[in-house]
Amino acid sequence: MVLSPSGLSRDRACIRRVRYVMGTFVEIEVACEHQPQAADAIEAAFSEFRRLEGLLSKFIPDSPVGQVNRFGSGHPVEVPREMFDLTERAVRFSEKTSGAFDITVNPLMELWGTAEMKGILPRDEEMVSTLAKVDTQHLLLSAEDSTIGFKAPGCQIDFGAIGKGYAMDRAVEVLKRYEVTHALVNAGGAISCLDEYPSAIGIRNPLDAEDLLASVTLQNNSVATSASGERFFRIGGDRYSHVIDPRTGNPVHHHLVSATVIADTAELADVFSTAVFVLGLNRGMDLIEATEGLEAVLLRGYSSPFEVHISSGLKETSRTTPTNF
């Protein structure tokens, strides 16, 4: 993603703060009268990230989610209700997408990176037996107690696909609460606007970083974009996408080279453009075009020119280069 010159400093003073966290650059600009009060505000929505961070990450053995991760095939485990409500949403996401998205997911991420180490492809019973573990069913939520745990064991959690647009979301928050009325949040790509004027978001060529092939606008909304050509497996000199589809166990492999997805919310945008790229160009888009609320752009193919294809909400807003239609 690629914000267009004609964003959000548009005549206005802007301060703008980057910093690496929950595994990517986060970039906080904000336009301001006064320039002390903006810095504190960007501070506090930096703040913000880093305690998600320790929420939600899976890296960190002693954050909730690493103790659930541990413990949970055990007996469930307390967690922050924050952290609960978060798992209870993320539970009809993967409904709502058929299984598309998965917090479940991170046994195949692990056999996947396990296999990435050895450069060897998972063997078929090994892949078997992960599936086993894969699904949201078999999760144990008790509301009244805040507790998560697991029917099967060696299941394991993973908000990597949804905890950074909760994040945003929750840093957009922060920054009203400061009375910050414009605002860009952009993380790895990701964007949130706080702004009453629009700012065109690029959609760039996955192959060529210098061409956009289409532009959404956003206001008060979010974009998100999964793309196979960013984060990837490398085994036995091949790559393989590092979007897992968790109903077959596999990277994702097919025509669809990115999905961007625009949204009411960062979690939302998150959620959903993951859930499309697994799903693929006509299921994807299908469920975009049933679910309100959600547009698209969406590109397939193997080499440029890439055909676009967006929903049809944006097909009369949506700006995109002629060559591509």
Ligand code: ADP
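Numbering follows the first chain given and starts at 1. What we label the rigid core is the largest C-alpha set whose atoms superpose within 1.5 Å from one form to the other. Values in this document were obtained by computation on a predicted structure and should not be read as measured data. First, how it differs from the form predicted in complex with ligand ADP.
In this overlay on the rigid core, Gly293 has a C-alpha that sits less than 2 Å away from its partner position between these two forms. Once you line up the core between these two forms, the Cα of Pro61 stays within less than 2 Å of where it was.
Once the rigid core is overlaid between these two forms, Asn282 does not reach a Cα shift of 2 Å, moving by less than that.
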The other form holds:
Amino acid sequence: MVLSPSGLSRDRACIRRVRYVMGTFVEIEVACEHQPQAADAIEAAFSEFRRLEGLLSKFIPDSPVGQVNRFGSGHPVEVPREMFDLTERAVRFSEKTSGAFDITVNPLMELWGTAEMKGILPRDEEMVSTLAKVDTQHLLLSAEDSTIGFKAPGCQIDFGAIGKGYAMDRAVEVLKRYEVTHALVNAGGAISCLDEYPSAIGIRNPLDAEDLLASVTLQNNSVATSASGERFFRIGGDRYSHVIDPRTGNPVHHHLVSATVIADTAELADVFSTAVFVLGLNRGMDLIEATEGLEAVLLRGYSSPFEVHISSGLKETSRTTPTNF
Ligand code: ADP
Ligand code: MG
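Return one more block: the form predicted in complex with ligand ADP, after the form predicted alone shown previously.
Every component of the complex follows; first up is the chain already shown.
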């Protein structure tokens, strides 16, 4: 959905490496002209991604998240401080987004995953009992002991809409420690830019990758997109978004095709792109306008041409140049 146009490196000598990590292709580009250890910097940044995948993946049973999900309803599980702090921030993001972003969404992910496997939509009573497990109020957090547990049985956490952004921020910190002056980290279309010069990032038409609908300029900040049609459950021939509205329990299905958010950190861009996608055009844009430091480009419609909605901060600074509409 979001892409970095070629030629970003301008006339600088850069090296670029791609690795598959956190369920996506991550591309890291670093300037190497003043920085002989650029390749080492990139490898160290990928190691950071892998370390954080080991910490935050719910698919690894022995990861701290895997353990919280398996044992947290019985007794609180001690987790690394870094994960505890991320969990506390995630709870605050739920409050700020009126529950549109919620890391306790995992029982619903499981419900829809099972529905996909069986090829049958969840039954109403299953939905009701699963929804009862989704609420940050169920989390038992002890800052003193650095433990996470649940007050009710069957609750689980999922960092799917924040972990990649957090890892991107940590990877950029690693690059800075190597005194990198130019870097682009592109994790499956979410992009962070570390540079003294701005970079133009294009936002594609979701139905036609060749068609650029808008572009935003990044400089020492990040962009992320949540969109319909990128990742989905397939049930009975229909496609259902991987982003779930925790208030209804249903996959997001509405007029928004994609929500792209620009923020100072990749963590914020990741969280708020998901939240705005859940909230839809009006409430989503209201949230962006009411939150300092966030900008957004929202695409609306069911088929091309899509309406392009741009937050007021981007309009004022003309950092976005819509094209082709
Ligand atoms: P992507 O992974 O494509 O960048 P998102 O950042 O929107 O997309 O994250 C989607 C993932 O986040 C889902 O696969 C799921 O693991 C988790 N998730 C789904 N709905 C929510 C939600 N409402 N709040 C928090 N996490 C969610
Ligand atoms: Mg997200």
